[in-house]
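Read the single chain below, which is given as structure tokens and is the form predicted alone.
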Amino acid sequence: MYPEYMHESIKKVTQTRNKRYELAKSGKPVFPPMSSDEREEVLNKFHPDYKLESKRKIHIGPNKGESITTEVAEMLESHSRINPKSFDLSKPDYETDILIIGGGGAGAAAAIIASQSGVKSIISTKLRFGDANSMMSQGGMQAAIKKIDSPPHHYLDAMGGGHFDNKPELVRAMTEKGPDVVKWLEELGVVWDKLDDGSFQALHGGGTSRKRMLSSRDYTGAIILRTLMDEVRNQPDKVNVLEFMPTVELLLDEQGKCAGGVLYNLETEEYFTVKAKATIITTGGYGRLHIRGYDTTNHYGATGDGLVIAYRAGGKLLYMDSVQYHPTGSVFPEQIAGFLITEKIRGAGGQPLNKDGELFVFPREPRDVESSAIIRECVERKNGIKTPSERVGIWLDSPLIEMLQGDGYINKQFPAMHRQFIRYGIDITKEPMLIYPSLHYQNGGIEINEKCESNIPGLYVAGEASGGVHGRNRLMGNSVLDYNVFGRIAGEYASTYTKSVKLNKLSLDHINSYEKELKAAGIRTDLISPVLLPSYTPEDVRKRPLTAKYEGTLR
């Protein structure tokens, strides 16, 4: 439950609710949307990406000389976990057609498509199969399936949301294939929310010109990934899932083609080599690096591993200066700080309010703009509410949704959210939620083309690990569509590639070359990557002799 000192502010939220309800029912904007100049101003002043210290130049590798997110640069300018001399690559432990690195939605979709082509694959996943950000998405998936909508409308929204930095061919592929993905998922068993007449329920997301957010209550990611996982598990003769065995380096052949990877068994601490005709990276994002010190919505294994192993092998990265902060991460109860409060809450009528119960921003601005406005309200205007641990946040008025949509709407449409807060004595049908921007998404990644090909032959990338689809800001629901569309595409083109490629002698020479680059650039670091798992060990404890050899933290 909320501390006593917060009740006065909650009372003000209640007092302004009827007036805000009347305005919302009128159909008029509840708050003036920002002009393009106003958006630029709030971004430049308050978005974490725009702070001078948020970026620095990277000194080695394919993106040498570019300014990228500081924590990412530190992670990339680090040492490998392995000594290449320790491996006999003439006798790989596994051989397969495709090595899929990552056990989330994109990896599962790629494996399904590959198996339909008669191609065998191994899924190397750090934790359990399905322990991924894909499982945690709540609000929905965008797809232009309504009569008033179209893929071109969706395309323009996505391009505008990404500040027109997106790669147009990727956005076109994603938006045009959206309706097909909806049908494919439904045929596999996904149960979409429907209206009484049997048509799809669709809501607005921030930055969208049409209602195209399809959902499965607020379990959308879980429902989709469970369905994909079931399909993968039904094909054990075609797909071998290796759990708790992340890939820590790529294998190349002597001609520079990607030829598999080196896997590390987290339980036995053994290394294994996998020779593969094609490799697909689907490792997701890096939320657990806690960029700029922000809490995160991401799952425990989201440490940017795919970026590291691809970069070390010569993979070009794109837009690594851009991070997405979700406007509405939980800030209280503090046991769930960073927990995602889906944008669907605002799509259904929830409103962001300051300590005086006042609206201060249009509720459905693009995510980066909405986040910046919330930060401004708390930091510059001092209109936030402090928590007992000195965090700060603003209210998200969820009870207004019940007034607008009818009694029982929250429990029907947001059952997981409702139960999460009930655990802490907060009923979001009667009390607002306290929120603040939370580190949410890796806007950039490994650069790909419309076939999911990277600049390394035989290396494909799909989902959040890729760069270019969303530009420098992603709109809600496009990530779910992204990993389904490009997971399928990667599976298709990687499968075709395996039927003609001829691999030469395997090599880990690129690891030695990277070490030489580090030395030549004068970079001194004891950091080892991929990080694999984040550390929350306090600094004073880490310095004790018992943990003196602790490896791999960016916190």
The other form holds:
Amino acid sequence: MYPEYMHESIKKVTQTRNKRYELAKSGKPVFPPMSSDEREEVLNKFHPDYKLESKRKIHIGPNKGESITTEVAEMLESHSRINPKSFDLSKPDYETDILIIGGGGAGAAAAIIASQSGVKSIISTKLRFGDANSMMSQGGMQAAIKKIDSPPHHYLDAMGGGHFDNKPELVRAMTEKGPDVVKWLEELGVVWDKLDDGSFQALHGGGTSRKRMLSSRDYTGAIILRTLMDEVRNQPDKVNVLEFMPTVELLLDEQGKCAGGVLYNLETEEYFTVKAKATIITTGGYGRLHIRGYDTTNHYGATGDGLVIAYRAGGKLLYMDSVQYHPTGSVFPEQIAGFLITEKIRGAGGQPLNKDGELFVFPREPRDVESSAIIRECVERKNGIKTPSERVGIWLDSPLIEMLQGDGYINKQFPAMHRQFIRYGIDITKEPMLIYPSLHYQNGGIEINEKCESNIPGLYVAGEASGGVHGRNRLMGNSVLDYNVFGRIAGEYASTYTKSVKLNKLSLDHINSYEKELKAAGIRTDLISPVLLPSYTPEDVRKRPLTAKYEGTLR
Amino acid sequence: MAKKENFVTVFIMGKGYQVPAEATIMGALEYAGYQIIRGAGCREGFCGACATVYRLPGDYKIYTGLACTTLVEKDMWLSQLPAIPAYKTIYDINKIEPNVAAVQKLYPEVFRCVACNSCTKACPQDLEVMDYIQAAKRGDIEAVMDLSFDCLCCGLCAIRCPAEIVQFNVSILAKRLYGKYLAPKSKELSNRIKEINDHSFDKEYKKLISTDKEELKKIYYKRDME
Ligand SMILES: Cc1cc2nc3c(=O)[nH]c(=O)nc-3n(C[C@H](O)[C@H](O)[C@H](O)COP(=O)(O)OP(=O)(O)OC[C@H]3O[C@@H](n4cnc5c(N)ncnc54)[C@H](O)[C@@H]3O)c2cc1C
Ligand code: FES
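Moving from the form predicted alone, what structure would you give for the form predicted together with the partner chain?
Next comes the full complex, and the chain you just saw is listed first.
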């Protein structure tokens, strides 16, 4: 329930609704979209990435000297969890063809493709299989299947959204393979939203010039990932899933080829080595680093681990200066602060409004632009609404959707969103939601080419952990597509590679060299990475674990 | 510790802690000092990692909920379930059909359902679990898909079921059967894939890829909108 003091502002939203409905109905833009210059201005002034302290120089490693996101630089300039001396690499604990690091969408897709060509794999994953950002996507997946659309239209939209920094060959691969991914998923059993004649329901997303957002109600990610996981589990002879066993370092061979990894059992605290002919990193994003103190939409294990383990082994990163803030994270009630409100809400006609119930931005600008406009409305123009816990937000008018699309549309198309709010006495078919940008997506990552190869032989990367596909800003629906397209490509090329590669003696020397580099650069730090899990223990509890020395039975 | 305002006591696995009155169960666990390893995934109500059972004072009932979306209550006695033992049949999706025979073959225990409704009562998503199990018995794959669409596989139904059915795996089977075999097929999709295989877009792609950034920008800002 909204507190009393917000009612007046909600009333204004109701009062302007009819007029906004008429305009939306007319098919004209409900607010003028920004020009190139206007976009640049609002980004420069208000996007969190454009603040001076948001970036700093990295002093060591393959990207040495580049300016990257501060929190990422800290994570990279940290110590390893392991001491290479403790490992006898002549007797690996597991041997397999491919080590897949990360049990999300990209990892599952890669495992399926590998198993189909008879190649064995181990999936090392941090939490349960499927505890991943892929499970959470609601809005949908882009694919150019409609007649008035085409893959090149999709290409242009993605390039523009990414400020033309995307690697063209990757965008071509993603957009051109989109329709095939839709078919592949349907043949595996994904239930798409369709009309009675079998044609796909397609909606707009931010920055799309054609309606091409395909969905499975607002459980798109869960429907797709559960299908992929079920298929993986149907191949027990080919795929071995190791849960609660994150990879904490890569293994190389003496020639510098990637040859597997070191895994850590979160429960028993043991380490295990996996020797693999090829390795695929699919560890997803880094929302749980809470960059710039923002709340995040990401799952519990999204701590950017893939970046640091690849970096220590010499993997090159791309666009690590750019972070995606989703325009519509929830800010009220407090219990769901930061939770995602799917962009599909705006795709279906929902509108962002200030405290006076007025539109102040075109509802479907690319994400970075939309987010910046919302921040401007709150911070500079002071037209936001304060919550009881001193957050500020603007309205997202959902009742308008029912007027535009018909009664019952929200319940049918947004069951998850409806459920999220009705628990707190807010009925989104009748009242708007209060929102503010939330940390959402890792735009950059480990640089790949169109075969998902990194600069380290034998190391492939797919999904959110990779860099280059989305330039410096991803559009909605392109990352579900990304992890399917590139998860499959990584599975395919890694499988082929395993058939010819010969590994030499295994080595962890790169960890020693990295430590030396840290020291030589004069970096003094207590931090260790990968981070693995965030901690939400309050300060006063943190002060009390005063064990002098860890010995004996209890840690 | 002095009692703070707006705090309540909850009993985490039997041990009392004071936590903010407005906290979710997950928030309360972390506030008390637990570092969760099992029992948290998405933290937003999508993954089912956080199944929790609890009782309230003076009430004989056992309640179920998701730790990430359920609010604490005064003197609640709670325990998270670290994992739910569940049985999944291995099958080849290409070799089964969308009918009652598939259910009979893969999950015969479905026919042990005694219609007690415990599953429905346990569901934190308020799904009509028993109804979809009944539909599975009839081989109504579409109804199972539709009624179980929002299932998070938290497993609370399976742990309460006296017939020992793993409802959520039946739901996944039905969804896959529906998506693959029963959903009406799209012509536009197969047409588009044919166009791509025939290299119909090669020329346009080549042109776009070879266009320099400034020119591409112009094309982008002038593009027409649906
Ligand atoms: C709430 C939400 C909604 C979204 N909605 C949409 C949408 O509508 N459309 C869209 O296109 N995109 C959406 N996205 C983005 C999209 O879902 C993700 O970018 C995408 O699913 C990433 O897939 P992935 O396989 O690369 O990573 P993930 O699915 O995150 O998988 C990564 C896996 O790696 C594991 N892992 C992490 N570190 C390690 C380690 N050290 N060792 C082993 N395993 C590790 C993680 O636990 C996880 O299981 C959304 C994202 C979120 C968070
Ligand atoms: S943590 Fe995913 S549903 Fe609660």
